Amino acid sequence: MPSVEQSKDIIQRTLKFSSAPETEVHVGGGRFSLTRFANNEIHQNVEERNLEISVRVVLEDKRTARATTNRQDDAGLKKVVEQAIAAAKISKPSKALPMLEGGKEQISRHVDEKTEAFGAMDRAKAVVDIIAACKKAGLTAAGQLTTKRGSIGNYGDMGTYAIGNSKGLFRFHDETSTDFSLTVMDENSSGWSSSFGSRISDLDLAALTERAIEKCKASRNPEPVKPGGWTVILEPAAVASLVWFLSGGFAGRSYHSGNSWSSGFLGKSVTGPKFELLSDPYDPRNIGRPFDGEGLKTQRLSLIEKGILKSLTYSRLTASKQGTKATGHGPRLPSSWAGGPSSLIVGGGKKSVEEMIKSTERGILVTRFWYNRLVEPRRVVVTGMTRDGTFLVEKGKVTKGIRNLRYNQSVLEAFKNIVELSAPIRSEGMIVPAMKLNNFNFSSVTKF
């Protein structure tokens, strides 16, 4: 990712080539490195270093569009300006309003020195260490350890992380992060782990190995159980993947059409009072972006509180339209995006997963979801299967594996069946709680 002084040199000598009235200019990329191993043995060690200019102009007439490119010198800025340009006057006029004044410049740095430097033959040794672990164990190991600079994430998908325009504006953020992803299996059993950070210091791989060979271990043999509703208790991934389904349903726009799952309840109750939801980029534990892709300031907004929706999001233009104010989570545009909250954070509450497992009778505990499914939108339907350690409960106590389920749920419902939460930590992009929930659906079991 450039620096500061670097992208402020980028944002000046592209503007200097428009003749728009109106000009923005966003700057992304980084670095992402990436080090995946599978059958106990690494099998790709990658590093992508890319940056990302991408101009908009607002012609005379509203007319706006956008063009991006890689290239950094004076010819290939001014040949993206011209791309913009050429693609507005082909384009209808827009709704966009003027881009924002100047003002106060915002910079945000969350830049870990030891992460940053942390390289190839860093990540070789640590995950050496990992498959060394689960062949004494005599098990298979399959995963992936990355380290991210900046805007830069998998596959190559650029974000923007800083922002200028024509109007004086500017606005730069910048970080670093790392995640490790590690998949233990047996004959018939598996077990799972994972963890994220800012800094490489914040994944204890020793540790979340243990946990995931545990896992393993313990769901041996695993034996089928009847579908139907079940009390559950959903370790922090697992919930993690039925919040996710939540978080569009927040965007103005789609709320004032009609077209979400959340249009004519807010103020009203959506789930149980034990649910609580913020969009917090200034959360430590969960550090983000604290702008939106017009530049606009994010502001933290508590969107469900006690089961009642109090907040939706929005962008400049659905602001205007509705007599509102923008929040900070508006798209860059020109976009179809109706944009949504970013740096969700679910309440939680002072039980350990231990804690709920004593407390249950009757159970099933689950590690994770995947292969998860919107089926019906209004009512936030959603489908998937357990994975990686599914465990039946019984007085108190895991009593052994149990073969994997297939959910047909509602997420609202699910929400609405909160016994127990505990303290949130990182998981899956969010920070959030394990979970114990009363009659939760399990429509079929799997073959495996």
Second form
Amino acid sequence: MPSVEQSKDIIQRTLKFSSAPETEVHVGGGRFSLTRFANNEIHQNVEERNLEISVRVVLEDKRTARATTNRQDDAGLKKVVEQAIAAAKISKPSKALPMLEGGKEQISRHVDEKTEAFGAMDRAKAVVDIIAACKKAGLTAAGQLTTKRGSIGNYGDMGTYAIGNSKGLFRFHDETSTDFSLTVMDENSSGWSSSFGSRISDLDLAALTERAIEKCKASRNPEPVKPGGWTVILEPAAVASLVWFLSGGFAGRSYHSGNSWSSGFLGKSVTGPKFELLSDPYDPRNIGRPFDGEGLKTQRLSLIEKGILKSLTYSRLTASKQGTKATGHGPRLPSSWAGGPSSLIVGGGKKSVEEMIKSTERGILVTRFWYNRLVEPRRVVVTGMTRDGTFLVEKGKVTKGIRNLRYNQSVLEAFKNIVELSAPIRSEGMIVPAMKLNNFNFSSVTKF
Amino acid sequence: VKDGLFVGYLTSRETAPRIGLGHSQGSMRAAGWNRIPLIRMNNVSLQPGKGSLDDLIGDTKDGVYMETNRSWSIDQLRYNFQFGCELAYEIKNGKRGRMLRNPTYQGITPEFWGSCDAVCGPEEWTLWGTPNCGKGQPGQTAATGHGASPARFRNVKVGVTNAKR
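Given the form predicted alone, state the structure of the form predicted in complex with its partner chain.
Shown next: the complete complex, the earlier chain at its head.
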């Protein structure tokens, strides 16, 4: 991972090759290291180290384009600038605002050296212990353990960790991160656990392993229940699955164009009063890059307070059009994407999952949802399946494992029916509580 | 699938011997230089049958004609699935009628395909597909091809969402 000085060097060398009135350089990438296991053995150990330099130019007549390379030598940087200029000359004029002025540099580092040093053998040893625990229980383990550095993504997208432009702007954000998931399987049941963090020490692998094993055992010989409206206790991962479908609706451009679920609802109730949502890249539980695709500092935003839509995210251009302030959530330009919030935190409460179970006369405990997809954007109706630990709750106790169910549910409607909330934890890329909800709609059952 | 019977798997050199095959069919693909290959579908298509779409609608007393998929979801053993389409039309007594909004349908895979009683002919066959089939850890996205003619399925659950805002 290039240092601040090395990143500045790449940016400055690139800028020197550009004759355009405005030039912006993004540097993205880092290291992605993953150990994967299945059928109780490691079958994949991969590491990618990559770097991407992405150049946007704006010509005299406002035509703009972007070109990208992973070459860092002078000839490669010169070529990518030439490609950006050639592409801009055949593009339409842009309505983007002039690039941000330099001002004070913004540099942030959240690098855990122990995580950075946690290599392939360390991952293998950790996984060997996990597999041993599952084998001892007579079960089969599958999963992954990942550590990352920089902005490199899961699908090979390099992201951005540094930006510089021809007006002297410089932004840099360095971080380590970890991710773990485990599926434990028996003949007719399975259990699952997962977590993520900034540091390898954020993952309590032994506890996560024991959790997945217990769920697998407890859901053996699942029986079918009838679909319909149910009281549900959703563990944090299941809640996160639903919350993700709201996140695209907070972008100002989508709101004002009328094609967001949130359009027309600013200042009004969108969910029930027990639902709150925050975007905060400065929260130590879920560190995020603190600047947007143009280098503007990202604000902490309260998105939904007591069920009321409080804030939207604004790129510089949309803010300018709407006569409001940009919030530092704009995308890398040019972009058809409207941008949106990151580092989500869902408001929690004080009830534990065990207390939610005790207070339930009849309901379903859900470990996670799977293959969730948006069915109707306006009402945020989502469908998906339960999996890896779905249980019937009767008279305050978990009584048996049940066959998995398909849900069809408006997320906005679901969050009007919140009964209880737990303390939020890290799950599925956000900070999120478990929730007990009434009248959650399961529409069909599957065969296992 | 041949004559309604499941007769083969997608295989690699590693998995072909496990099912008694002497050679791989070559189904391993990687999305790029920085990903290991995985077994994954490239083109999985329904063979055409006979007749036009107009003939099929004309032969249907009471049904729903759906066009253009826009949402998809299935369980991890590929039994319970649900699809949503862009639009649909009611079919009554062999004629296409009013347009229906937000059409969805749900089924259990072998039951659904077991209820297929008509597939239109080659003149109606189109190679559809997806540009963004996701698989693997770390993730890989690849294009897939799915050719099909319109087909009819009986006793399918439709309009499954029925949700309020």
